[in-house]
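Listed next as C-alpha cells is one chain, alone, in the form predicted alone.
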Amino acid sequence: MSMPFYVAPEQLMKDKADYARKGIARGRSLIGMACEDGIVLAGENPSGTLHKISEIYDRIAFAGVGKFNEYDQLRQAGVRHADIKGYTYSREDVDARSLANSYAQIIGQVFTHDIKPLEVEILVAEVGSAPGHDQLFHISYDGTVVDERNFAVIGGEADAIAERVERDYREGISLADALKAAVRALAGPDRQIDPGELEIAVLARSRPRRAFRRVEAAETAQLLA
C-alpha cells in the first residue's frame, strides 16, 4: 500500500497564496475612491457587457478583479444576502460591513478547505450620508478583510497604483478630479487609456435611495476633459 505524500500545511498555504496571485495578477486593476459627491469606481474594462462593477443594494456597490465567474458567483451571492437581510429586517439592517464579514467566510472557507483557491479579489463600498462615512472593504483571496480609507486599489500592479492615486488625492476632491486622478493611476505614465476602455459607475452621495448609476463613455469623456 503506497503512502500518500506529505505537504507541510505552510508550504500549502503557500502554494495557494502564489496560484490565486498569480491570477489575479492577469486581470486589470480597479480603483474606489471616496469623492465630495460619493464614491467613484473605476477600472479598464472593454466588454461593454460583462461588468467588473455592479449594484448590490441601495448605497452598496461590488468590484471584483480575476476570474470572472468566480467573482460574479459571489456578486449574486451578495445580492440575494442583501435582499434577504433587507425583506426580513429592514432595508436600513443591510451595510457594507456585514456584506464583507460573509464575503470574507465564503472565500476564506475556500481557500482553506479547497484544493484549488478562488482567483478573485473583491471590494465592497457603501456611500455615507457624509463623507466621513463612506465605507470601502477589500476582500483579498484568502478572505482577508481591510477597511480601506479614501481609496482602495485591487487587481495586479496594485501596490504601484495605490501611490500614484496617493500623490493626487485630497479630502474633499470633486467628481471630476477623483475620476481623472483614477484614469491616471490606472494608465500610468506610458500609456492613455481611451474612455470606451473604462467601466466607471459612481455611488451618488445626493440619490435619496438607489444611489448606483453607471457612467457611460461619453459622460466620462467630458468629465475627463
Second form
Amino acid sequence: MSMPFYVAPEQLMKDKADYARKGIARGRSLIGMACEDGIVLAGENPSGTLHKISEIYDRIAFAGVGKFNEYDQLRQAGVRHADIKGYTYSREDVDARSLANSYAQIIGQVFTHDIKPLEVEILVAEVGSAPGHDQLFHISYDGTVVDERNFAVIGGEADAIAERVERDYREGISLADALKAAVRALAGPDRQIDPGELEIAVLARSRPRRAFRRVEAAETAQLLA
Amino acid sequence: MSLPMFPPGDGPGPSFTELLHRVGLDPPTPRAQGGNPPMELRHGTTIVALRYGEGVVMAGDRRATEGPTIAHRALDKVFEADRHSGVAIAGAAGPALDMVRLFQTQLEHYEKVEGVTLSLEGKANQLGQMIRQNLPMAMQGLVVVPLFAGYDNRRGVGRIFTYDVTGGRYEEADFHATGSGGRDARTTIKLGYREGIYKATAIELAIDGLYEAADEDSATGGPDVVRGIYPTVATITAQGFQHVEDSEVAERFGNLIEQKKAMGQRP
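Now show me the form predicted together with its partner chain; what you just gave was the form predicted alone.
First the chain shown before, then all remaining chains and molecules of the complex.
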C-alpha cells in the first residue's frame, strides 16, 4: 500500500487558491454597479451568445468570470433554485442573499474537498425598490461572500479596476454615466473597448416584474456617446 | 434550501416539471377510479380567443360557480403565459389555476436556462403535455380545458390553440370559445367575424360573444355594472401581451348595448 506524502493544510489551500486565481486571471473582469435606474452589469465578452451575465429571477441577475462551463453550471443551478423557491412559496420570497449563501456553500465545499477548485468568481445582484436598496454579493473561488456597497468588480484585475471605478463613482449616478464609468474602468488608461466587444445588462428598477434586460450593441454605443 | 446541482449529462435540462420531479416536489396524481368527485367543485366557464390583423384577442367572463351557487364574482381566467402568449382557463378552477402557474414557470424556466424563448408551437405542445398529465384527475371530474393563444414571432401572425381533456392539441383558423357558454359565444363571434378585422372590432366581438353566452348560460357571468366587474380582455401582438383596461371594456359594453338598441333588438 502506498502512503500519500504529507502536505501541510496551509500549503494545500495556498496551492489551490493560486491555481484558481491563475485560472480566473486568464479571462476578462466584470463590473456590477448600482445606479439611479437600477443595477448595470458590464464586462468584456467577444461572444454574443455565450453569456457571462444572465437573468436568475424577477429582480436578480448573475454574472460570472473564469471557466465558462463551471460558472454556467452554477448559473443554471441558481435559476433552478430560484424557480423552485418561487413556485413553492411565492415570487417575493426569492432573494439574492439566500442564493448567494447557497452558492458560497457549494463553491466552498468544492474548494476544500475536491482536488480541483472551481476557477470562478461570481456576482449575484438584486435590484431594490429604491436607490440605496440594491444588493451586490461577490462570491470568490473559495466560497467567501462579500456584501459589496455601490459596486463590485470580479475577475483577475479586480483591484486595479475597482480603484478606477472608485474615482468616477458617486451615489445617484445615472445609467449612462455608470456605464461610461464602468467601461472606462474596464479599459484602463491606454485602451478603448469597442461597443461590440461588450456584454451589458441592466436590472431596471422601473420594470414591473422581470427587471433584467440586455443592452444590445446599438444602445450601448448610444449610451456611451 | 440547497442548490439543485446535477452531474453533467444527468440533469433535468430546461424542463421545470422534470426538475420538480427530480427534487421530489411534483404534485401527487391520484389514480383514476372513475366516477364524479364527492364534492362540488369550483368551475370557471366561458373563454374566447379570436385573431385580428395584428395578433389575437383573448377574453373570459369573471364568474366561478360551485354547483348552483356563485363561488366568486371576479375571478380572472385570462393570464399572461409569457411575453408573447396567453392562456385562458375553463373547467375545474383549482387544478386549472395550478396548471397556469406551472405553465408560466415552465416557459420562463426554459427561457432562462436555455437563453432563448420556446417557439409558439413548442409552448402549445408543452401545455398539451400538462393537460395529458392531468388525465387521471380529469377522469375523476377535475377537467381542465384551457385555450392557448400567442403571437408567433417567427411567422409574424397570431395563432390560437385548443385542447381536449386528453391533451390533444388543435390549431384554430380564426377564433374559438370553450366552457359551458362556449357554444353561444362561438356562434355570436362566427356571425360577426371577418378576416383581418381591426383590434377595436375584435374586442367588441369578443365581449359580444361573452355577453350572449352569459345570457344563455347560468355559469357565465355577464357585465356587472353595479359592482363594476367586466370580462378580462387582453391582446397579444408583436409588442407582447397587454391587458385591456376595465374602463375601456366598460365603455365598449355601453356601446354594444346602444348598438343593439339602435338596431331594434332587445338587449
